[in-house]
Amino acid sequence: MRAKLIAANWKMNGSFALIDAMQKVLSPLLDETTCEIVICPPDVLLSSLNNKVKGSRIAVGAQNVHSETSGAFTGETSAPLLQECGVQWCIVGHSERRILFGETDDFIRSKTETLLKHGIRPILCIGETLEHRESGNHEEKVIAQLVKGLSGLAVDDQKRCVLAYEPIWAIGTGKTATPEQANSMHKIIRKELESLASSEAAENMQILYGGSVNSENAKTLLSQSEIDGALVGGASLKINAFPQIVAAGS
């Protein structure tokens, strides 16, 4: 049985207070929540939260990082330093990079690598834009950014990671896959993950559903047999909102 991940993305928001209040709403739910619970923040606050949660069940997540562990890229954050500051998980190629930075299959790829090397598990996203879907290429492009991801990895890395399924029409859209499609491009992966990885892998492996998750829809998307969590946006900045969707994976 495949435990469920719940990942909130702040994005560019939050604050120290978020953190301190985050932590007070989900701490009475750590020993109620069956949910494995990731908070990624910006870079700024990782060192903060990592000494807020410490010994708690939830994990530290980083929004980003760069395929090399140094060198002259300003602004960027290696490996290396996100260990310092106690992240234990990060995204990659969530659609924002992808479309407002340019990165490439191959970059997303090369930050996998190095976060594996380093002993972050990485989240890796992928997903298909309105178009893609309305021309009936969706589960094409997926599977290309899957195929790209993960294939040639060492059995164990594949293991170690986790993917986010974030159909990009659907992200801060206010629009969401209904359940049913979010299911059923969620089995597409979990079949192509038997031939790229292994019987094994694809059974255990997580993919969470991401793209305007809420306190509303997330009980049903959750309830989904091949939905194992959720990478959530908006919702996850509300803290009234992110312990329900925390609950709802229970």
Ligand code: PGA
Given for the second form:
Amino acid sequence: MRAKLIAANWKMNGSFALIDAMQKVLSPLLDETTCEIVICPPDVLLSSLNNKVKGSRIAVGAQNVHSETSGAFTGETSAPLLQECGVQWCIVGHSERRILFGETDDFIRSKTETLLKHGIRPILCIGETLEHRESGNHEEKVIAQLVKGLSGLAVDDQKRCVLAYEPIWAIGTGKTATPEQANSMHKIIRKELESLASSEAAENMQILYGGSVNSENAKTLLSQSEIDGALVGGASLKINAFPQIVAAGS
Ligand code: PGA
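Show the form predicted in complex with the named molecule, please, the one above being the form predicted on its own.
Time for the whole complex; same chain goes first.
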């Protein structure tokens, strides 16, 4: 049985005050929820978040990392430093990084490898554009990203990764993939994991859905057989919505 994982991607939003507010509204849920909860704030908030949630069910995640562990990479953050800030998870391959910052599959794969070497679990995002979906080659595109993201990693390392299927046309647009569309893509991803990793890995690896998840649609999405959690953007900043999404996965 795969545990549900609800990850908050705050993107370039949030504040020290939001950490306090979110912790306050989540704390009544922590004893009863069966979900793993990960909050990924901007890097400057990581240490503060870690100090507040250490020892609780809430884990600390980063939104990005560099593949190198030190050096002349102005503005970047290394995996060892993330580790020092108490980071246990890190998003890689988000479509905003791929599109706005030109990140390639190769770079994403090296980041994944670096994270794993430093004991940080990657949340590898994959997803198709609207153009790919309309032209019917969305499955092929998503599988290509999956294969490139995990290829060459030992099966034990692949098993430490969580996948997030995020159709680009559903991110921040208010358009959610239907539960059937999402579930069917998750099935295809899981099938591919059988040959890429192993059937045991495919059975146990968590595949999250992301793209306009909110407090209204979370329950239906999370009750699909292949959807093991959610990567939540906009709604993860709302103190009246995020706890409801966690509750929907419990
Ligand atoms: P959204 O973002 O929930 O605002 O669509 C999801 C994501 O980008 O991870």
